[in-house]
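A single chain comes next, written as structure tokens; it is the form predicted on its own.
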Amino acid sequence: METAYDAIVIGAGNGGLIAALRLVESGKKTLLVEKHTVPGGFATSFIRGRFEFEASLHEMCQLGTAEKPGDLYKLFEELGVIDRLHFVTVPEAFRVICPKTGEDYSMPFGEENFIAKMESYVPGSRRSMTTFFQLGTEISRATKYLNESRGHPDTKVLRRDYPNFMRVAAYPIKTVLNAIRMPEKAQRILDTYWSYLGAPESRLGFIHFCIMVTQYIRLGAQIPTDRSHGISVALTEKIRELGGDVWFGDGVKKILTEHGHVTGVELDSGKVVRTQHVISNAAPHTVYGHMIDDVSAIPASELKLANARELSGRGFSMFLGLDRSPDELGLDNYSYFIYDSLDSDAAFASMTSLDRFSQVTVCLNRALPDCSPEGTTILYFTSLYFNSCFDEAATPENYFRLKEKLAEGFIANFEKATKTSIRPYIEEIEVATPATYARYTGAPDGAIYGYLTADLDNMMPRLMRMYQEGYMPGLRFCGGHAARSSGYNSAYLSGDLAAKLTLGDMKEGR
């Protein structure tokens, strides 16, 4: 028997969960379909021995607190789930180390603290750093106005109220930082967070970078006490409480169309579910390449855009459970950015090879002391490859040897950079490669950051395009491959945006 819904959401990742919750909260009969047996996608955890490992989350940078809420806190509050979630604030912004040059910088949260610390490292940087934060304030206000104008802003208002936004909107990070005369050394320290956005300073839009960094420093960063999977479960429960349906263990095989418009979905089980509106947490590459029943229904502009896009970083992660405490190991920080070069363009170029071991490593116990048994430590290692070098090197015969070789390299680089010894104390180890992420999340080639947010595919062109014609009627996207780009906060917010656009489509009969 066929059933019908006002909307169907494909995939219970961060974006899909929020999209489904917004739809059902708005009174729409909604079905969330997830191929896996648990919600979350990347936002989940797993057990090895006596350790519970977080699969991907390092920190959330647009959350804030009840006293100082960010956009994500307000969204969780509006959707009625904030009281079910518990967070702690990460102790410091970051520590960045370059073993090749011996550079080692630790930066705090708080705008004034951050500027003062930068001035101590780079005398004469205070003025340009102050300008950077001032730009962040104006840019945040301007992007809010753009969202409220739904792609039709008044240029007179932009020129009058947001003149500096207009001056910098089209440029990459490097161009703007040079224009405000930020010293080169200060630029390289500030650029530390580039790897969380997945593009270097010469290609990543200044708008995207400035919003993320200024909010991160001003609001601090938080992590959930129940791991990211706790958020996923809370969102799933709320959807069901409001009357939404969530089906696990049965993925969408086909999106059905008629005369170019979505008419339903066919599931792996053979069930057919009718709807006029689908929001996909799966990537456009996956949807257009494998899921649309009639490829002639796909708008030519959408195929052209998907084929023109460049996949972002392919994920490599390592999870260690150590049988010593952080104090015993000499691990004083929460996050360690260990780069071969503090020049983001050089670092980006080096990440096309398996013979480098740049990484972001998190000691979770420094934020959550009881995240593992007393006297133990959890470390997460994350790195990216910006091409298919892993797939080209891996074969069925050498896959496990290759994982072991890479794990050895990342551990050795961490020990060298931090001047600590962790190898003798490894009790549990798990390694996730691009193949792992492709298998468990469906991310094309294991690209955990979606499409590369760079050049003409930066955040501003993506956001402006959302309100233009060209999409397949009845189909919207959310998650890391959508307009807001990758990252936990972006994925959650993209789900809300996709749901609101879908509600608008429903209202206008599209």
Contents of the next structure:
Amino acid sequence: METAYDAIVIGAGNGGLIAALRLVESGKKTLLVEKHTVPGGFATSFIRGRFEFEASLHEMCQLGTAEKPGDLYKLFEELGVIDRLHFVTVPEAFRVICPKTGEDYSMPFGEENFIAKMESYVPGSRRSMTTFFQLGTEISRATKYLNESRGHPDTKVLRRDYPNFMRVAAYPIKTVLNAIRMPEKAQRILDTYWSYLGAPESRLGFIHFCIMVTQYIRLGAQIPTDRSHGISVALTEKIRELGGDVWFGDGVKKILTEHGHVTGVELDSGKVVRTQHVISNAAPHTVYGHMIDDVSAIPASELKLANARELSGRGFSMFLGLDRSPDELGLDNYSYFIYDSLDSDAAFASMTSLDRFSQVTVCLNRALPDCSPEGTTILYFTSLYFNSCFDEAATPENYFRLKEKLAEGFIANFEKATKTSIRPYIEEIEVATPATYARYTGAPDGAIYGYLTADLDNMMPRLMRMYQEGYMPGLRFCGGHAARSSGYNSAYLSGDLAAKLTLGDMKEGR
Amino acid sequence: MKVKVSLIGLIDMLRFRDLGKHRAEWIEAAEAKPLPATYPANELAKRLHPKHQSLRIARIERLADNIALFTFVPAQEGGKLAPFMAGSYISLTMEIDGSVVSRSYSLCSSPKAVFAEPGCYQIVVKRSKNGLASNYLLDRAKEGDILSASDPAGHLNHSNIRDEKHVIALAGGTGISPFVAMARAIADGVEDFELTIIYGVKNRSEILFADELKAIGGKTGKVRVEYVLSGEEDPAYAHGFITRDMVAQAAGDRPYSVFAAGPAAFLTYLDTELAPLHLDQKHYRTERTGVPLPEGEARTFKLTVRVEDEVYEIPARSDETVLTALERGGLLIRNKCRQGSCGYCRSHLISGQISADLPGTKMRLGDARYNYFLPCCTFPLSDLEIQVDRY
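Having seen the form predicted on its own, can you show the form predicted in complex with its partner chain?
What follows is the entire complex, opening with the chain shown before.
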């Protein structure tokens, strides 16, 4: 049996869910197919014993609140789902610790608070921190203008209205922070969030970093009360209510093409579904690697781009359900960034070894006190491997023991950094490795951040060239591997962008 | 405010202007070679968690009346089995008289046996009254037959991080299987902890693996078994049911974890019996085999099933789980544990009433909010319309 859709979305990750919702909301007959049995991709949760663990989300960026909405809030509102989503605000920005040196700093939300706290840690930093936030404002406005200009900005306008944006846009974090004379120590503290974007200060675009940090500090960060799975299910149900179809447990095996244009998909079950337009939440590496039989249909420019890129960090996570309350355990903070070095280049370099432990740990109860039964705590750890060190060490024979060994390392490192004891209170433990991420999402090599946002593959050059770079007719990408790069907000917004590009393709008969 | 990054501001501007050009050059310089079809982590994931494993029955050995040990090897020459941790189960899928039936069985073989040539899994099958799958396996399955299995799953495994070094395992009947796997894992050096099994069975004739467990105990000094017979008296064995005193005695004054596996009634009994020991949840891990069926007169309801763009109507009895109704109707959906813990059969209730209040099953908050349910431990209370996933 063959059925036909205006568009088919491959993968119900954050990007795919929003893309499908935008398409049905625009009146298009849409099918969203997901090979896993639950929606969300990384945005999911799972149950062990009496705990429901958040699978990936640490904090939502760019959301804000009804009073102070960010871009993501506005998107959820536009798509008619904001009323179904429930969020709480994370209590503080971060605590960053380097166990080796004993450096330990806690930073609050709110621009004024943040600058004042930094000044207390680093006297003389106020001026450069203020400049940093001012740059954040100008950059946000400039990127909005760039988006509106759809790839054709007027250089005169840019020079007139956004001169500082123009000056810093081509540089990595480090260069700009030096240029605004931020004291070295303040840079080390400010750089804490680097691991949310997965590239170090010498390679990560200042623009991307500055937007993220200033949005976090100004809007605060939120998390959903029902874990990210709650958002994923709410989006799924909204798509269905609006007449869209969502199929789980049946992935797309092949994208079918004729004369270089998409003509449909073939599912794992063998079912063929016709369409002229596909939006893929699966990575270009996955799609071009094995989902298109007629390789001559793949534009050479797409292959070149994919080959030029680096995969981002391979994910490692650990989830602990503890049978003591956060107070009893002495866990006072929500997010602990524990780095091998507060120099992000050094920390990045260290995350190529299984023997060194840099991690971001969240104590969920500090934002959501009733996320687990009274007297218990949910603690989860995330780390990244920036090369193939995990692949080289892991075998089917040693896999379970290796997981345990790595988990022990991360637990010990956390205990040392925070001077707490958690190991004796572990009631549930689950470990996710790159193989786990590969299993559930199909992400190439279990990379959880899409492509490395570094050098010429930073978000800014990606977005600047978005309209010029070749693409395969009928195929658009969304999600962490797409132009806006990874992260919840980026992935959601990328879905909206991909849907709008596809709507444009439909309109213009592409 | 004016931010000058390099010495001459104009150069920064040019750099920005040229960013696109430089990116284009960077892309152009790359090779247009084909991309890899797969990656090491994805291949490892496939080995650890294949969607299906095709198994050949290599051996069927009668262990007792109505109990047999099945040994499986990969159906394909040179095929590999997914590794597992001792205590895990697999779900077997069989086609029986037009119905597709799947059942989960704890693996009792050593995790090390997966890596032999050929690798093998073992399970124990005991006949249950009116048990479609057990009757099929004991009466009709034969050596050489090919069955489909899931990847190994489950959470009744020993963790060196979470659990104590001394595990007191409480087994009811064939609930011994996961603990046999643990004992074998200890013998093979795959696991390293002390295991005391308190093994409750009806009669002596139903005791399984006694010699082997004793031999492992002798060799390793880490495995002990105590037997409790409920159905006959024998001076060599304790009589009655497993008691808290037996657990306390086995424990001595060292820290211990209790693992228990068996039918719902067995676990309910243990909850009450062990209550005075004040075991916290960290030290008390259980795995239920199967779901207790509701009592009372059975009714038959209409079950409307949506799978992708297909719609089916099948009957569903009030004394059978929705999952059983689906299988009876020839509609196999994904499932593994069949007792409400793995979440694999998660489906959407579009309309109708179900009973789903089995203790020990927990839904995700988001799933509960939007009427998702687990067919494996749910009984219909009215006509139902549901959406299920393609297997």
